[in-house]
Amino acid sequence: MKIAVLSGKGGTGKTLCAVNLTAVSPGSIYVDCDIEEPDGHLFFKPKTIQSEKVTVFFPKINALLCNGCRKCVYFCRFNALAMVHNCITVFPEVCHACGGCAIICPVLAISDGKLEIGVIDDGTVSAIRIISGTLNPGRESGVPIINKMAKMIENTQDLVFIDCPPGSSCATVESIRIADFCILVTEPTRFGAHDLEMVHELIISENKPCAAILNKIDSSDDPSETYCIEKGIPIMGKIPYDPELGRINSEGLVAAWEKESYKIQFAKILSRIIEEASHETVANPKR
């Protein structure tokens, strides 16, 4: 089973939940798809890391073959190609690596130059596999990195936790497409409820079953809980506002490995998630 953990905004405790749910499930796999700012490895500190560079198509122009027809320039909707002094110039910052320019070139003057966009690290710690993708600064899309990580876990029978990017970007969409079940992590604020609604609508559009974890709960009213009740989103657990948990997390430690009470807390939440996800699978087998 593949479980995506996501949030509508940063700072809700998404990675906190993803890391600790993984920590209480030995033999599981943690996949960090938050490729612009991956930080799960800072908690797990995996060993025996193997790194693999991720490349995408990049137009390599053969000036000797190019006849200056400009068909590639007219084709590119991202303006990544331009004719400058009778020579095709490529602007890598805006190239989306679609490969269309190479297909449309009538004289085969464009080939794949391979552009490195990031790296995937694959390591282990305490019988847990840690896969982390990192997008190079300045690159416009990390979707190819997420797709490559998806293939790495495609046929696994292990329990997988996918730490998604916050929000509803293309990277988030690709991350949840890997998943069988989604967990929405939110906080008891109006901003939290607003962004919960946004990411919930994304989940609905992808036809994915979901549940929620409410984090930083105190005695005040919780608009996020109200939203969950109104929309029929099952609540898997409520994590109280806890300065000690915040301190442990800020020090880059795994709370479930540091204190027995946190281990019990996240184990109970995981048990509810698996039960709910299994129920959804049986009720909606075609999902």
Contents of the next structure:
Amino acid sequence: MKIAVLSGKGGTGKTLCAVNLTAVSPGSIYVDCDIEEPDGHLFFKPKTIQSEKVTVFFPKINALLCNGCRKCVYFCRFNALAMVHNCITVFPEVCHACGGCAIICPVLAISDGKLEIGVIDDGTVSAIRIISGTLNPGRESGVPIINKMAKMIENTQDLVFIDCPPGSSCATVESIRIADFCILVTEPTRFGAHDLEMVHELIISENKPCAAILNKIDSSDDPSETYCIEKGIPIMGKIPYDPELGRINSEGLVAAWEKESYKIQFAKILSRIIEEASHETVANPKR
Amino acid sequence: MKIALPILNTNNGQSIGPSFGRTSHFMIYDTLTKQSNVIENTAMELQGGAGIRAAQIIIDLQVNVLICPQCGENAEVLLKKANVSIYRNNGTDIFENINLLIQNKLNSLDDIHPGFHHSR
Ligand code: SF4
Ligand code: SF4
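For comparison with the form predicted alone, kindly provide the form predicted in complex with the partner chain.
The complete assembly is shown below, putting the previous chain first.
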């Protein structure tokens, strides 16, 4: 089973939940798709077994072969190519790496210059496999990295936790594509509830079953809880506001490995999730 | 010398338009023949890379100088490659600006704002 952990915004405790649910599931796989800030590995400190660079197509022009026909210039719908003094200029930030110009060029003057956009680290710690994607700074889209990680785990029978990018970007959509079940981590603020609604709508449009974990609960009203109840999102657990948990987390430690009570807390949430998710999969076998 | 300007059709005739890539027409003025020519900017409607395509049009017309209020980063890179100088207009009157340019009274457009990039 593949469980995606999401949140409407950063700072809700999404990584805390994803890391600790993984920590109480030996033999599972943790996949960090929060590629702009992949910090799951900071908690797990895995031993890296393999690092793989991720590249995308980048047009490399062989000026000796180019005959100046401009077919590539007019083909590129992003206008990433231009011609000055009979030489093709490529605008890297505009190029969408579709590879079309290389196909259209009649003299094969365009080849794949392989632009590196990031890296995927694959490692282990305590019988848990940690896969972590990192997008190079300045790159706009990490979707190819997410897709590559999804490929790595698509056929596994192991329990997988996918730590998704916060918010509702296309990177989030790609991250939940192979998930069987989605977990929304919320915080008890009005802004939090608003962002929760956005990401919940995204999950619905992707036709995935979901449930929620309410984080940082205190005695005041929780607009996120109200939203979950209104929308019939099952609540898998409530994590009270807890300075000690916050401290352990901010020190980069895995709470469930540090203290038995946290281990029990997250194990309880996990068993509810597994139950809810299996129930959903039976009810909707197509998923 | 050939001069290009993005132009705008208004009630009082034509004036210099506010943007380079997204303008509807360009005026091309030739200082040798003193002829002016208005051409359509086919890049205007493009979703992304309008500035690049507009610069390509200007370059292909063998323009030497562009007068405009602002120009995206990518278009600037391309225009510089093709040795097109870029000057900022003073007011929006077309022929007044052409005269100012000829008298060397326009400033070169050095504060180029970064182009608007579409996310993937
Ligand atoms: S399509 Fe090929 S030959 Fe034609 S201009 Fe582009 S690179 Fe050159
Ligand atoms: S790879 Fe695609 S987007 Fe990039 S320059 Fe070629 S045609 Fe344009």
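All of these numbers come straight from a predicted model, not from anything done at the bench. Numbering follows the first chain given and starts at 1. Only the largest set of C-alpha atoms that superpose within 1.5 Å between the two forms is called the rigid core.
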query: Large Cα move at N207 between the two forms, threshold 2 Å, rigid core; finding: no
query: Cα displacement of A127 between the two forms reaching 2 Å, rigid core superposed; finding: no
query: Rigid core superposed: Q157 CA moves 2 Å or more between the two forms; finding: no
